[in-house]
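What follows is one chain in structure tokens, specifically the form predicted alone.
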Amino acid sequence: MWEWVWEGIRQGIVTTGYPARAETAAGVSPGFPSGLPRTFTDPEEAETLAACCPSEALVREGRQVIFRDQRCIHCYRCLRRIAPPQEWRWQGNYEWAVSPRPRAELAKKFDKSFRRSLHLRVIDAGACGACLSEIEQLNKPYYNMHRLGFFLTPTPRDADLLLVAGPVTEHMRLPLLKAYEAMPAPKAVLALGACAIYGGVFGSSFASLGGVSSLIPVDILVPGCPPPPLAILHALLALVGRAEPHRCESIASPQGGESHV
């Protein structure tokens, strides 16, 4: 008992400094691959690379093959199952956050009193519980998000952000329409993870809406199966001013076209 209070008194306060500085810790990301697109010299190589991506997040594009990030699942299965070139790394970073709005749109969602008083309400859209349990460690104290001026709050009438993951089910969809309308304005909608993305690994079906966007308008997008508590700490922090989104593009729905995002 009193080694456990020692260590404790020893440690101190143990909170990652960012944003004000890069987090080095082992394990904090899953990382994504790295060196890609990258052109082949055979075809067939680059055919079984991208073959062995169950999501589709490799590519294959003549002899090039691409990486989308956002149907990356973590399974590492490109690292495991193929020789990787010297070319090939795996990447420990976590600043994913992606905008389907301009930056400057983005930017003029909240004013500067939001950048410090940011509330959230999650919602399980169908998820498995990963993505749910990587937004739990935001409340403790390693991640602290209280630090940064991001609160949870029970009830849509109070959020400023609504935080989607699942790639919303039938059963959540009014559900998830009902709780956004009850925002007040202004207010956004942060899709958690490849699921609340695009569908994940269940995709789009008759008990599956395929992703948030398809029912709700969505301001930014953090990819990941589950993405880790840092990459969800940089989109909020986008969100407001506070940092730079990894990059703002247009988003495909899934049933194709451009979402209405």
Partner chain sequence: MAQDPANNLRLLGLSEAIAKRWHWQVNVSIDADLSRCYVEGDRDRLPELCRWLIYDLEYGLGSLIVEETEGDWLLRYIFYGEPAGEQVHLGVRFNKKENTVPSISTIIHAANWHEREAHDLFGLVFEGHPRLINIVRHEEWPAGIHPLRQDFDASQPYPHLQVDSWRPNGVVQAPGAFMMPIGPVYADAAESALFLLESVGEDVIRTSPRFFYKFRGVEKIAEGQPLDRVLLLAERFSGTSAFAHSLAFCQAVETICQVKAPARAQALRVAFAELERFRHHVAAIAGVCNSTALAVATSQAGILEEEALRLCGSLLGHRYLFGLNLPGGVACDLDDRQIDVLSSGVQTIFRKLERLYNLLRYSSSFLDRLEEVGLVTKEQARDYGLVGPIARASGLARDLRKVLPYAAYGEVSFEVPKEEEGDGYARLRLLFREAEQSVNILGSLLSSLPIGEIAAPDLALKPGAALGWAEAPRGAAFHWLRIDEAGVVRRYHLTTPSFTNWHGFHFAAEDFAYQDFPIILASFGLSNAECDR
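For comparison with the form predicted alone, please write out the form predicted in complex with the partner chain.
Just this one chain is shown here; partners and other molecules are left out.
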């Protein structure tokens, strides 16, 4: 087995410097469309741009087009359909976490006790697999969330935070509720990706609820389809008060942020 020890040493450290340093490697994040014209002289032009967005991330308000990152699914149809078409360019951003409540309330939840150690339980509530794959990356050398005190735990009874991905299918409603109720207080919920925020491309339908917030209260959300590992890491840090959330605003789900629990 010595070869494996040697192999590990030979490889050296690949882990990102984030959060101490910004990560600049290409391809760590899909990024949001940037460089789109936002103000138009003709409201119809604005409407044309907004209409090409399949997820209502672009909304026309008068002669302006507003971008709502919570709803963006990185299809880049907006960039490719404007004249002249723009090619995708990475803007080096991944700090996307949104807090649905004011900053002060977010910090209150966990106080200071969880700053250095937080246990997470992942619930797949109908995710496509890409979100889950990005969570797995967090556990692997490039991101290695252990170094920051974040650990995956196999049982909700040991978990402080529930990471929920997917639009919450009807068949996963009960397992999700049971997992949430099994957690000790204080507990928090992270809605991971467009599906968990508002249902994503699946929306709310006969088979899925269209977002986690229609079932249990959400404390922080990460936009993206899927959110890259660094965006998830940023949200975790923001939750325990070690980073600032990108914004504080209510959830863009069709039902609003109401909880039934």
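Just so it is clear, the structure is predicted and the values come from calculations on it, not from any experiment. Rigid core: the largest C-alpha set superposing within 1.5 Å between the two forms. Numbering follows the first chain given and starts at 1.
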Self-check item: Displaced residue check between these two forms: R10, CA, 2 Å or over, core reference
Solution: yes
